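Single chain ahead, written as structure tokens, the form predicted on its own.
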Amino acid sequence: MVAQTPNDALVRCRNLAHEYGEGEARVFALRGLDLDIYAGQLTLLVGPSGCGKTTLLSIIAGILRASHGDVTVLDTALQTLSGSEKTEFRRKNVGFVFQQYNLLPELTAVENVAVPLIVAGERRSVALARGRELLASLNMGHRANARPQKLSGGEQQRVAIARALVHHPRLLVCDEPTSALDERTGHAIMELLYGVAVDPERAVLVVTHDSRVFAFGDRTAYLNDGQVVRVEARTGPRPAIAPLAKQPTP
């Protein structure tokens, strides 16, 4: 494998700091953090509760502006963007997968998947066709017309992954995607992320405290007290990923 350098990174964080509150109530969530994230890899952010994982994820995704420091995503310095520019950047380049799925209950699975394309101005028929195609690739074609309340937790997470990928983002961020799932279903979801999301042109960033899925990280950044205390690269082979067509539906 060719050694990677910071210049190859899809995401570069330098001296990031973030604080909440003022005066005696001020809390430092990040303290001069540096981190590089590469395309073609699944990077895990792990550490104890309150160590800054979700804050870092939010800054990288352009949801939160850092108090200090620089974050560059796809050669774009996020700290230089206005609010509307950052919204447009997220819409084009970032996909989100959340712990609680965040599906719209009144919409079917395929309609939920199509939402990002429709919001971006795509014709409804085209967006729904793309949504059906993506759900089928995730073994969810037979559930395309079901509403979220009729889906299992694993099925809802598959819909959420399809929604996150429907607009072909270069950066996929996942906040605790397996913590609400049992071990088998969580493992299947990580296999799914690895099988369909990790791409030579895409970086996948996963915040997790679920040690059951640590083996899926190509690189694992360990955070503590707002800093990256170490980064470990995979030393062994990647986990064996079952062909998608043979995976049981969670």
Second form
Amino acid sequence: MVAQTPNDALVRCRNLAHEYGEGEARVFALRGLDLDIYAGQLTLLVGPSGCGKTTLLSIIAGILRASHGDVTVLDTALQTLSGSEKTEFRRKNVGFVFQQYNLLPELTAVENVAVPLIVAGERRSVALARGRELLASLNMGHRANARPQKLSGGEQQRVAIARALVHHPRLLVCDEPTSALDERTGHAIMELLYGVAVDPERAVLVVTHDSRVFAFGDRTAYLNDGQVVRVEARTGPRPAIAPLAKQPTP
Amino acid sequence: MLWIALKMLVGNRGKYVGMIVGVSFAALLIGQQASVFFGIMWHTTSQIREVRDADIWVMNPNVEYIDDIKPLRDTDLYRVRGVEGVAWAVKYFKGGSRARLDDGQYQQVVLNGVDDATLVGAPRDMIIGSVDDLRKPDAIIIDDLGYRLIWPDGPFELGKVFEMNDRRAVIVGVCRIGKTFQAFPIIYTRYSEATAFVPVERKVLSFVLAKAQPGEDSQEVCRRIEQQCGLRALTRKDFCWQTMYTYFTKTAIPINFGITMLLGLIVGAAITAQTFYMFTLENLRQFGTLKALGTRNSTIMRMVVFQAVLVGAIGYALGIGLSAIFGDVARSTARLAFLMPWPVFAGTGAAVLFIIILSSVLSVRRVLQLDPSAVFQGF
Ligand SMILES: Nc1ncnc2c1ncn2[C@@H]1O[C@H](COP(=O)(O)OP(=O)(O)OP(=O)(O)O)[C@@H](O)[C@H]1O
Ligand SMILES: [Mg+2]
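Would you mind giving the form predicted in complex with the partner chain, to go alongside the form predicted on its own above?
Let us now look at the entire complex, which starts with that chain.
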């Protein structure tokens, strides 16, 4: 069992606040929010539209600088990092899964998966080989050379998950990974995330308002109007997951 | 990362071809307008370039261009001949006259009087007739475009006659010369005839044509002529430049063509900028995703500039090539003003590249600031 004391939280948010715009147009997206996220768990972030989920995710992932408060990820205080240091931080530590997959349309599936390694300076042949291996372990080996538009939504999201994991990030952030998919496919994607992403070393943060996948959260943080109103740990057992080969270790 | 930039670019064939067509068109437009402009400037010097035997032009100190006739004294010829380094010097008359045609109409013409003895300054490229026939009484040679201006139909014929200053002029030859800035017929005759074809008050020496002795630097000889005679002396090349410069700075006509060239530049720039700005904007989320995944700003800039330079170079090559072909056809079929010296190539290339890089860098600024909405809203 993974320790769950606040001290070894992989992500720690304290009194986090964020506002967009200025003056008349000012929008308070986060209003003094505390949240801890632990490795070895899948944490769900749920709440109504506009409550600040994506904003919080962007701040934790080092994309957006919070207006106020502290956010510490892997013992790094993100608000102290410069822009290029944050880029470096994301490259090393964060994997991204997007609602619209955000695969580069002109690259094949395996090339898309290889992108984070290439960004990190890996040789193209090595990166592609690693990508192919990972896609095969996600039962996507046969689609490795297809362009994204030739893939179904579920297949594209599998490719996106492979891309998010290929460089073994300690933090995986997913914004609405199932919202563009039908229920069965969404379920399969959550199973996949559970099966390959959750790892004792890694925290997985999934933003969703898709109640069909709530059962997959080890912990669920409920957001409303820019604040965490409730955090619940799952009481029942994890959903049964179809066995899938684990990602090859580095 | 550059191979990713390349794939983003060529992966979407329709967009890629569209962009290249856009940039080609811009380069074509800019190169074409610039060439027409240079061609027109070049035409202003054609009367200087036609005189091939002489390499030095001596003129009144106040003359600023070839069509700017201010008289020399007849004795100036002998003074020029006396300057050290001058191999020979001859008289050259240039002036305007009016031809009275059979039907009583008048036509303004440009009259060139060449040295009676040597015929220095006479045309070389005869279509019919012979230069030596200029020695016959009342003989003139006319340029082919001028001939056509007066007699639009039928083959070229020798022996046609018109009057200038109440004197008979007989056509003994038709020549081909470089197109001039003004569209008047160009008439060649002997100096002594030319001065008879104009009213008394214009019987003046316009230029002295000279040649430097072998081994003498003609520029140096010009300097000596200026010092010793108090006249203006220019090499053929310098006189060409001086003429173009004067037309450029002192008349409105080249400025009008310059405005056309500028318009070509602006329209071309707008097309190029629009094309690539749109392309980069459409790719904004892709760049945003790459940025989210940890791509450095400098790398993203490199990718965008790489795409810009590639599209710019291909588009430029096609556009300037088409422009050159167009110019060749236009020049040989219609003798339109068209000149593509290297500054046209370099300038068009620089303009296209500058515009395309500027527009792409401007459009990618948003990625560099990494707006999360650009990343999380998907493509
Ligand atoms: N770039 C922005 N500029 C101005 N306001 C913004 C911006 N991004 C988000 N907001 C506002 O901040 C608030 C929180 O937005 P956010 O995207 O974090 O909500 P969300 O919980 O992810 O919503 P959804 O479920 O619709 O994705 C909303 O009121 C939104 O309109
Ligand atoms: Mg959102």
